[in-house]
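Only one chain is included here, represented as C-alpha cells and corresponding to the form predicted on its own.
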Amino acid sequence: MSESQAITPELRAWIIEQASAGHTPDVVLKSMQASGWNEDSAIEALEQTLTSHLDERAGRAAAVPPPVKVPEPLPHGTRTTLWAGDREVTVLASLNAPRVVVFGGLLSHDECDDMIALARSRLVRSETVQTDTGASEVNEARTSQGMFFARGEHVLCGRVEARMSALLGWPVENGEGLQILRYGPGAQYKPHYDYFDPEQAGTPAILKRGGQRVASLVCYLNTPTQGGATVFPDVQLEVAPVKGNAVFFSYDRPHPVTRTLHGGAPVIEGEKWVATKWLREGRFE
C-alpha cells in the first residue's frame, strides 16, 4: 500500500461512520475508489478497519486510556467574558462533549493584519505529522499553506502566547509554537484528529518533546468572503470563522470516544488565514 492510501485514523473514523449510518462495504468500496483508492488497497482498509471495529465492540481491543488533566477556561462554570491577562474576551458559545468553546476578540484586528504580515513571506505547502516515523509529509487531505513562529519568536508572538495562557490556564511553556495557515479558494483540511495517534510507531519520538496534544485553540485572523468553517463532523457542529475570534476544544485521552474529529471545511470565496496553537500535557522543547 502507498504512503498516500495509508490507513489514517481519520479514515478509519470515516469508514467505521459510513458502516453505522448503513452503508454496505460494496457502497463504501465505490466511494473510496472514486476518491482514487486502487481496489486492493480499498478491499484491504476496510477489511482492517471493519474487522479491528468488531473486535473492539466484542470487548477484545485495548481499554479506552484514562483521563488527563486539560485545559479549562471556565473552571467554574459558564460565563459571558473572561479576563485574558491582557484584554476581555466573550464567550460565544460552549458545547461540554466534545468540550468546544468558542471566543469573541480573542485578538484585536490590528493583531490579526500584524500576524499575517509576518508569516506572509515565509508560507510553504502545509505538512502533518506521519506518526508512523515521526517526520512530516505533504498529505492530500491538507491542501493549505503554512508556517511556525517559534515560540516568543516576535513581540506579538510572546504577547499572544501570554493572553492564550492565562485564558486556559495553561503554562505558556506547554505550547508549540503558533502555526499560521493560509486557506486559498477550495483549499480544506479534511476531519482529522490533533492528538497522536498511540498505536503508530512513531508517536514515542514526538512525545518526548512534552508529551501529548491535549488541546487546540485555533484563531481566525480574516474572515472569508464565503465557506472556511471549523467543523466537528461527530456532533455537526460548524464555527464560523470570524476575525478575531477563536475555537478552543480539549481532547482528555488520545481516542475517538473524545468526540473531537474536526477539519476545515473548503473556502468557496476569498481566503482564510488562522493561527493554531497546540498545547501539550508537558514542556514543549
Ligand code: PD2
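Residue numbers count along the first chain shown, from 1. Keep in mind it's a predicted model, so treat the numbers as computed, not measured. If you superpose the two forms and keep the largest set of C-alpha atoms that fall within 1.5 Å, you have the rigid core. What changes on going to the form predicted together with this ligand:
- If you fit the rigid core between the two forms, you'll see the Cα of Ile16 move by 2 angstroms or more.
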Second form
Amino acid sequence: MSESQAITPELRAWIIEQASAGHTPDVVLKSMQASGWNEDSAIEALEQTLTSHLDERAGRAAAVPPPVKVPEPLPHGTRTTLWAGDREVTVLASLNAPRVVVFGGLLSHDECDDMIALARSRLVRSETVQTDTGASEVNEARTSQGMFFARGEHVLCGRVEARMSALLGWPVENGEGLQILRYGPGAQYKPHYDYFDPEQAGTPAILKRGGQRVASLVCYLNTPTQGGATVFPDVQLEVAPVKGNAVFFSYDRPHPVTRTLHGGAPVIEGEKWVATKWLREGRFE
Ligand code: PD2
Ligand code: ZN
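Please give the corresponding structure for the form predicted together with this ligand, as opposed to the form predicted on its own shown earlier.
Now the full complex is given, and it begins with the chain already shown.
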C-alpha cells in the first residue's frame, strides 16, 4: 500500500507532462492543491520530480548506492527442498538477476484460510493517485484492500514469521508485520519497487526504524480463477499465484540496477489474496 501522497510513477509523469506543456510550477502547485494535496507535500513532490528529471536529461545519473547484505534462501546453491523450521518448503524456480526464488508449500491451505479470516474484517481500501490531477483518491474498480498485522499479533502470525525467518536466514526482528492485500476483479498493483526511494524527502525518517527494506516475500493465500500473476517487467517474468506458494525477491541497494521492478497483474476473474513480508536491514521495533 502506498502512502497517500507519495510520488508514484504516474504522478511523476503527470508533473513532467504539465511542465513540458509550459505550465509554471506555481500553476501545477495550485492544481495539485485544488485536488487535495497539502501545500508542503506538493512543493516537495514538484521539487523532487523536476530536479531529478532535469538531472536525468543532463545525463547526471543518481549514484548507485553500495550493496548491503540481504537474505539468501539458497546460500549453498540450488536445492529442491528447504527445511523451514517446522515445515519442508519446495524450491520451484530461481533467478539471479533479479534475485528471485519461487517457493511451493510455504503455507498450508488451512493457514491461508485462517489468515484471510483474521484479516477480512480489518481491510481498508488502498489509495491510488489519480494521474490527471495528482490527487490521492480511492478508485474502487482498480484498487486492492489491505491491512497490517503487528508482528506476532496472532499465534498464526508468529508461527508463519518464525518459518519465514528460518527459510530466509533472517531475524524475525528485522521483519515488518505481515501485510494482507485483497484484489477484486480488475484490481492490480502497478509496477513499483518495494525499497524506499532515497530521493524522497520522507525516506530518512522511515529508515530510522530498521533501515532499508532489502527483500520481499509475497505469499499467495488463494488461487485466483484467472489473472493476478506477480510480474517482473524488466525480465518478463510472471509468477503464477498459487495458494500456499510464495515469491521471494531481494534488492541489495535501493536502485533499479537490482531489476526488482514488480507488480501485481490485473485479476481477471475471482479474487486474489496475498500476505507480504518485508525484510529490513536492521531491527524493526
Ligand atoms: O500481489 C502481488 O502480486 C504483489 C505485487 C507487487 C504484491 C506486492 N507488490 C507487494 O505487496 O509489495
Ligand atoms: Zn511490491
